[in-house]
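The chain below stands alone and is given in structure tokens; this is the form predicted alone.
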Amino acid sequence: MNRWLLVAAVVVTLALPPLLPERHLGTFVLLGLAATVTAGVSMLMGYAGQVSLGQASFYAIGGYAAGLLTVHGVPTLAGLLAAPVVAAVAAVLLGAPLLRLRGHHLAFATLAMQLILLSLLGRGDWAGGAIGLQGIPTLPVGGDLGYAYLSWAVLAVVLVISRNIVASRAGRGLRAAATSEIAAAAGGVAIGRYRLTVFALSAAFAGLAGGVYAFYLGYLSPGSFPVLLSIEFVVMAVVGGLGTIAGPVVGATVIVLLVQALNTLGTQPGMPGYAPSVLSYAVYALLLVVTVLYLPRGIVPAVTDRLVKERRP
């Protein structure tokens, strides 16, 4: 069953991209970009335990570093490959200290460092300032449709590490660790090297993704990465389904979409200039709430559950 949901999907994302209208690839790409940030936040949270509100960070790393070599003379190519490894190595120097945090302390010190890394790049004439890093060139992937299908190959990518991170004696030490650490610990799993390890990984996801968003735009600013967006990847991943490989998929799919549409809604003729965020911020509110209520481990692990349940005799 799962092997023929996995091909239906494959022949769906293949076939759709030539079919949207030229004003929905846009929404096809940036979609394969979300589902590919939010596969490292589900990762994070559903088996390192670990809440991170500063999973955009890593996305503008990835993105400023293919955009500032590229614009001084590297090969898109190589720019694309430094992405995820220039944010992987930022969250590897970062998550030595922030790593030592737990709940609450944690998410507000990666808050923190998202709010010191946009004062930087905002004051930084280096990365182009408040006005933004500009002439970005661009992947000969073959435009908007050759994006979409390179988000999405990006996406397959990230899961399939994904699946067999967890698949390995790695990912069984990771989720011991998130039910008890002393228990975990007691049986010779190295929790902090564990940790830091799918810290830097979700970041590499991040920063990969954020290559791609650079080439695509060919224009980066502070304001392209707000705090916003990180709550944004934590909601997706929670709607999803925390440590559920389809789940980043699923939740991005639902939040993108729903977001698009009241965006459109809200700038509808009669509407104030105010509507369209203040849309977005009730969707990630009501979302949250009914998933905590309804859904406490995400739609895929209900979905799941419910056809295990049916299949029973």
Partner chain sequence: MSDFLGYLLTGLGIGAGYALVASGLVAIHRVTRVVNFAQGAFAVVAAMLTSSLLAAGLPHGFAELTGVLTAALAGLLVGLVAIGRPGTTPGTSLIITLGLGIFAYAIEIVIWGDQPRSFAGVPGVAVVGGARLQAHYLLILAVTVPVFLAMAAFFARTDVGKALSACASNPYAALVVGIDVRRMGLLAFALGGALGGLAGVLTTPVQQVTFDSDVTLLVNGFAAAILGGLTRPVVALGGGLLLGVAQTLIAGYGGSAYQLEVALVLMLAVMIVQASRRGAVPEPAR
The other form holds:
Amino acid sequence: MNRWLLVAAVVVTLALPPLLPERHLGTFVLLGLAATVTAGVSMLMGYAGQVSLGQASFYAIGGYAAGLLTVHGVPTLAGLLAAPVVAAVAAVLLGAPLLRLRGHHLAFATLAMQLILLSLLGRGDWAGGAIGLQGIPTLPVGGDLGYAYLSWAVLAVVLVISRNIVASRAGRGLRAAATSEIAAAAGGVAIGRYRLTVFALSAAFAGLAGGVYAFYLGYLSPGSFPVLLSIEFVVMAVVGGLGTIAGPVVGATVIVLLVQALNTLGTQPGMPGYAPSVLSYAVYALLLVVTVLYLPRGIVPAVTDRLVKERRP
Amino acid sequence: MNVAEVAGLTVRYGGATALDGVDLTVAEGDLVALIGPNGAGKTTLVKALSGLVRPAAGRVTVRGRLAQVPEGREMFGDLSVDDNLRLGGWRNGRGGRDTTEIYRLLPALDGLRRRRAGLLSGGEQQMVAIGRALMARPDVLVVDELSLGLAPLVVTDLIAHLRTLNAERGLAVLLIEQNARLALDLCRRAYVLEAGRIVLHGPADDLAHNQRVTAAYLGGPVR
Amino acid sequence: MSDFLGYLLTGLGIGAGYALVASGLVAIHRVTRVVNFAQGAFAVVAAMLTSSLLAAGLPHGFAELTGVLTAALAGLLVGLVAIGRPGTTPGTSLIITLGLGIFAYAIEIVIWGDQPRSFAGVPGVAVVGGARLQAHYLLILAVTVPVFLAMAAFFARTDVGKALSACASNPYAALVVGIDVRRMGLLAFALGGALGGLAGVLTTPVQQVTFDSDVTLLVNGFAAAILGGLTRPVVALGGGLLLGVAQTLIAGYGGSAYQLEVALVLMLAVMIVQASRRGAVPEPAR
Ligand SMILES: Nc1ncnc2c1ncn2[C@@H]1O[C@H](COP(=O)(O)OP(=O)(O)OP(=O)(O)O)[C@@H](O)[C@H]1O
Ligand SMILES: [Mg+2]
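Counterpart to the form predicted alone, namely the form predicted in complex with the partner chain:
Now the complete complex, all chains and molecules, led by this one.
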């Protein structure tokens, strides 16, 4: 049954882009990218027990890496491939000191990391400063439709990698580490290394998504990567269900669709100018709070549990 | 009349049953011992009596006030001895938090008033824990592991205090002890708890000569 | 030299604001082990409300007090959601406060819009020992110092203050002696709200406030509080003042405004040093 669900999901995803009206195609692309970043956050939180409030940093690093390289004449494909690599290398360098921290310390450290990055980008003339980096070439994928398929292909790759990680020995070790560090250490799990690996991998996911984003928009600025974006990824991961494969996709989809619907509502004539942003803040906040209080494991585990129960009454 | 009483008490932690249909009473002015091996459920019973765990089944009735000397002493380590004692009287309201009386009862604490409780020796901490429990002006005092980690002389001293409190103020005591000899010496009645069930109970003298008790808890038959 | 004195006093005034935010974080964290990500929002709400009340013609003092009390109420509400449900772990509560901090954005924008706001404080320039600085900084100090003294007295002398410390020191023992630990946690949240609110109303005349100013306030407050491991109010005061002075001196002599970066780098350094001292022992779960 699970397999049929997967096949159905793939078919729908493949069939959807040509059917979508032009103005929704962009949402579809961004949804694929958001789910890609969220897959990393979900893995980080679910398997390594780490709250990262700075995942948008790696999204930005990937984006700027791809953008800067190609602006300076590197071929676009090489730029795209460099994006996850640069993000992962940055994660390894940053992670070595930061991952000594746990819990709220790590949350603040990752937040600090992003604020520092934003300030560096905002002041760095080499990166276009606060105005941003312009004139990034586009990928030869044939316009928005091509980007729609590309972003979801990227998501598919990332999900397959996540799945393999989850099933691997390292994945089991990490899950143990997330629940009890001492127990995992006693069991001979080299937590530090696994943790850093997952951190780097999640950064690579974000970096790859960021690369696609840079080519898709053709323009980047520090303002595209606010702290709030990092929090949005956390919300998507938590709502979907941490440490699950489908969770990031479900979480991102639910939230993007809701925000999109409310955005449409908020821009109706007669609505105050602030309505769209207020509505989206409220949605993120309420979904996050309600989920952790009443559906602490997220949507996907809750639904799977129900299905399993129904089959075995 | 019973100051504390549990009937058919069952407590579960998740799936594991820690107490299984336990009946136990402590009468006014009584001295009751509860002995049993590690993991038998003694501390769980104390928690149930103090309302800190919810019974899955059965009843817990406390008439009057119950105070406990918790397992492991559980000091407010960052606070002074005097503050620890004062907070023992938290339930009494502002008027009932005067510590003078406790220093008279346990003079050893007098010199320690301003010391940080976390830095005291084990015996001193146990004394504070007893003083803190007495601050609640209890009708029944539950002491979980009186002797753990303490020198024999200190234990003798504490036991003497409990005896005095019992004799002079009619304070009922439920004493939980690994040192069964000590508990059976002090108390009039005793219960033996094993794997969550009361397997024996009766006058302490009888239990002290019970074969099963002597073999398991008193290191062989009495000579 | 008088430059230096001016920077120093200005820095102390700015740092006092951080210290208030920090002590709010500490008050909440000590008792509940929750790091309150909505702490900056208390300052924003209090400041915005005060600006509205002043604009409506209410007198100074009354307006500020109303702002602070409203922030205390906001603190209580955040506490109710964050720790009100039995069995909520500190980690979950942290995520909840993060959500509530964002929810505050929605409320703030609806009520006050998304433009920066400010209001007049103590007008004019003061001259202290030859140094000139905005007189309002002196008011910030004149309020913050007594507030910290009063808090110290509250924790050291009153039974409720001791009960709060008791919950911080040993929550299980607190339950044993009959202290309602959750109620104390809510009280801590209300206190944290009031302290955050006070920071907001005191600093807004010299530093205008926007709905998303909370991130800066929160980060600076956390940087100040982390020096004392989020448990020691006095160290938080020292940390806040130090941070304020360091930022002002760097801005004054360095000529550039790397203020937030100073706090961020300091915070990272402190945390990493603390972690390596602890030998990366996992935090005690509770
Ligand atoms: N919070 C808890 N969660 C799960 N299981 C628990 C918890 N507390 C106690 N237990 C289990 O319940 C059983 C009884 O524990 P309890 O502490 O009551 O034993 P005890 O008789 O006091 O032992 P000891 O003499 O070692 O103090 C044990 O098997 C213990 O592992
Ligand atoms: Mg025990």
